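Just one chain is shown here, as C-alpha cells, and it is the form predicted on its own.
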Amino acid sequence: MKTSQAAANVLHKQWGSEAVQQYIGPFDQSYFAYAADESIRVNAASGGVITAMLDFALSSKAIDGALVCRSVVIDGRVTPQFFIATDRETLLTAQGSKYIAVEFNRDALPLIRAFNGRLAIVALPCDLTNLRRLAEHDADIRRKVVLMVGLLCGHNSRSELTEMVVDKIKPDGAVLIDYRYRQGHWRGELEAYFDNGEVIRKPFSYFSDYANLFYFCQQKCHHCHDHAAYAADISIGDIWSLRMKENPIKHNAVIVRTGTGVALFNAAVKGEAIRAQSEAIEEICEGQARSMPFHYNVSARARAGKKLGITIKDSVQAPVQWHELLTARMALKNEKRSRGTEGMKKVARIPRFILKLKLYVMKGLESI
C-alpha cells in the first residue's frame, strides 16, 4: 500500500448524515471529475471542470454568456475583474484560482443587468446566496440567470495579502505585470511576472501559509457558515484527499444540486467535455475535511471573538469542543493582527519556520 493511501486510511473521518446535511446542504449527485480536453487542464487550478462545462454550455447554446472572474494587474497590483465570456478564447482567460476579495454587487451585478441573454454565473457562496435572494424579487434577474455555479470556499483574503507576498518576492525596482496564484499539480506554485523579464515561481505555500492561518482574512467571512455554496445549481471545488495526491490528473469535487444542474452536467459528460466518476458525498467531505467543519462552526468563532473584542453573530448554534474553540481563537487573533499597514508589516516579518509551526498546530487541531 502506498504511503499516501495508508495515511488516508488513518486520517479518514466519519461523516454522519447530520454532518453531511449541515456542511453540504441539499444535493442530488456527487462526483470527482476533470475536463476531458487536456489543453483546458493546463492552466486550471484543479481539474478544469468549470471551464469545460461552461465551454460546452456556450457551444451547445444552453447559455449565451458566462459571468466569471479573472485576475489582472493594474499599476503593479493584482485586481479581480468580473466579465462576461461569450466564447471559448475569452473564457480561458478566467482560468485559475483567485484568492482575493471581490465586490460582486458593485462589479458583477451591473454586468448581469446590462447583458441581453441567458447567463451562467460563477461566484462565491455568499454572492450566490445574495443573487438568489435578489432573483426572488427581480424578474429580469430570474430570466437572465439560468445557471449558478458555486465555488467551495473556506474564506477569502483581502488584497493586502497578495500585495505583501508580491513585495516579498519581487526583484528590486521591478514592477509586477502578471500573476497566477496557483499552477501545477497538487498544491502547485504561484507565478509572478515582472517588467524586467523575470518570472518568479514559488511554492503556493508562500501565499497559502498566511491564508490558511487567516492572516488578512475578510472580516465578513467570520460570520459565514456556507462552505459548499448551498444556493448553487452546481458546487465545484478542490479535492485535498490524500488518496488523490498521486493521481496524475487533478480532479474537481462536484456537487450537483438542482434539476438545472443535473441536466447541464450530465449533458457535458455525455458530450465528452467532462469525465466524471460518481463518488459518495462523504468523499467530497473528506476532500475538505479540515476547512469545511471549521467554516461551518460559526459558534466557535462567536465564543472566541468575545474575548478578542470581535462581535460575531452565532447563526448555527452548533456545539463547540475545546479544540474548535482554540482553532477559532487562533484564526481570529491572526486576522486581527494583520489589520492595517502596521499589521501587514508585522506579519511580513514573521519567519517562515514560525508560520509553518503555527500552521501545523492549527491543522492538528482541525484534524481532531
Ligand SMILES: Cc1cc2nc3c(=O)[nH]c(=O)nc-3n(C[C@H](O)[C@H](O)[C@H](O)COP(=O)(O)OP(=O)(O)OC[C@H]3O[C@@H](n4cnc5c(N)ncnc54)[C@H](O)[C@@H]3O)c2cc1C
Given for the second form:
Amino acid sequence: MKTSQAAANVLHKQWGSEAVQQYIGPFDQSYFAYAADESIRVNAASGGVITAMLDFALSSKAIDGALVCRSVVIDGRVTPQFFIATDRETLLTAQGSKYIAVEFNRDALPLIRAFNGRLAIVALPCDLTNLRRLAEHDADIRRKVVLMVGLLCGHNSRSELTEMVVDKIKPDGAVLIDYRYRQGHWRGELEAYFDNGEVIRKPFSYFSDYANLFYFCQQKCHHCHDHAAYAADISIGDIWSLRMKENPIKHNAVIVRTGTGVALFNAAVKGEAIRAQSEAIEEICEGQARSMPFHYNVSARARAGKKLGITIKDSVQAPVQWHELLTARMALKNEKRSRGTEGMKKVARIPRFILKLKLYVMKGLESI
Ligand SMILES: Cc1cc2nc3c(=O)[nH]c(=O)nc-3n(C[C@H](O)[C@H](O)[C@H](O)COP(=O)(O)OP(=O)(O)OC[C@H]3O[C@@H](n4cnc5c(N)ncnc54)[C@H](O)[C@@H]3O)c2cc1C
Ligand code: SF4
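Show the form predicted together with this ligand, please, because up to now only the form predicted on its own has appeared in this conversation.
After this comes the whole thing, all chains and molecules, with the earlier chain placed first.
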C-alpha cells in the first residue's frame, strides 16, 4: 500500500448524515470528474470540468453565453474581471481560480442585464445565493439565467494579499504584467510575469500559507457557512483527499443538485466532454475534511469574535468544541492583524518558518 493511501485510511473522518446535510445541502448526484480534452486541463484550476461543461453547453447551443471571471493586470495590480464568453477561445481565458475579492453585483449583474440570450453563470456561493434570490423577483434574470454553477469556497482574500505576495517575489524595478494563482498538479505553483521578461514561479504555498491562516480574509467570510454553494444547479470544487494525490489527472468534486444540472452534466458526460465516476457524497466531504466543518461553524467564530471585538451573528447554532473555538480564534486574530497598511507590513515581516509552524498548529486543530 502506498504511504499516502495508508495515511488516507488512518485520517478518514466519519461523516454523519446530519453533518452531510448541513455542509452539502440538497443534492441529487455526486462525482469525481475531469475534462476529457487534455488541452482544457492544462490551465484549469483542477480537472477543468467547469470549462469543459460550459464549452459543451455553448457548442451544443444549450446556452448563448457563459458569465465567467478572468484576472487582468492593470497598472501592475491583479484585477478580477467578469465577462461573458460566447466561444471556446474566450472561455479558456477565464480558467483557474482567482483568490481575490470580486464585486459580483457591481461588475457582473450589469453584464447579465445587458445580455440578450440564455446564460450559464459561474460564481462563488454567496454571489449565487444573492442571484437566486434576485431571480425570484426579477423575470428578466429568471429568463436569461438557465444554469448556475457554484464554486466550492473556503473563503476569499482581499486584494492586499495578492499585492503583498507579488511585492515579495518581484524583481527590482520590474512591473507585473500577468499573474496566475495556481498552475499544475496537486497544490501547484503560482506564476508571475514581469515587464522585464522574467517569469517567477513559486510553490502555491507562497500565497496559500497566508490565505490558509486567514490573513487578509474578506470580513464577510467570517459570517458565511455556505461552503458547497447550496443555491447552485451544480457545485464544483477540488479534491484534497490523499487517495487522489498520486492520480496523474487532477479531478474535480462535482455535486449535481437540480434537474437542470442533472440534464446538462449527464449530456456533457454522454457527449464525452467530461469523464465522471460516481462517488458517495462522503467522499466529496472527505476532500474538504478540514475546511468545510470549520467554514460551517459560524457559532465558533461568533463566540471567538466576542473577545476580539468582532461581532458575528451566530446563524447556525452549531455545537462548539474546544478545538473549534481555538481554530476560530486563530483565524479571526490573524485576519484582524492583517487589516490596513500597518497590518500588511506586519504580516509581510513574519518569517516563513513561523508561518509554517502556525499552519501546522491550525491544521492539527482542524483535523481533530
Ligand atoms: C475564492 C475561491 C475559493 C475556493 N475555495 C475552494 C475550497 O475551499 N474547496 C474547493 O474544493 N474548491 C475551492 N475553490 C474552487 C476551486 O479552486 C476550482 O475553482 C474549482 O474546483 C473549479 O475547477 P475547474 O478546474 O473545473 O475550473 P476551470 O475550468 O479552471 O474554471 C474555473 C472557473 O471558475 C471561475 N472563477 C474563478 N475564480 C472566480 C471568482 N473569484 N469568482 C467567480 N468565478 C471565478 C472562472 O470564471 C472559471 O469559469 C475556490 C475557488 C475560489 C475562486
Ligand atoms: S466564504 Fe462565503 S462569503 Fe466568503 S467568498 Fe466564499 S461564499 Fe462568499
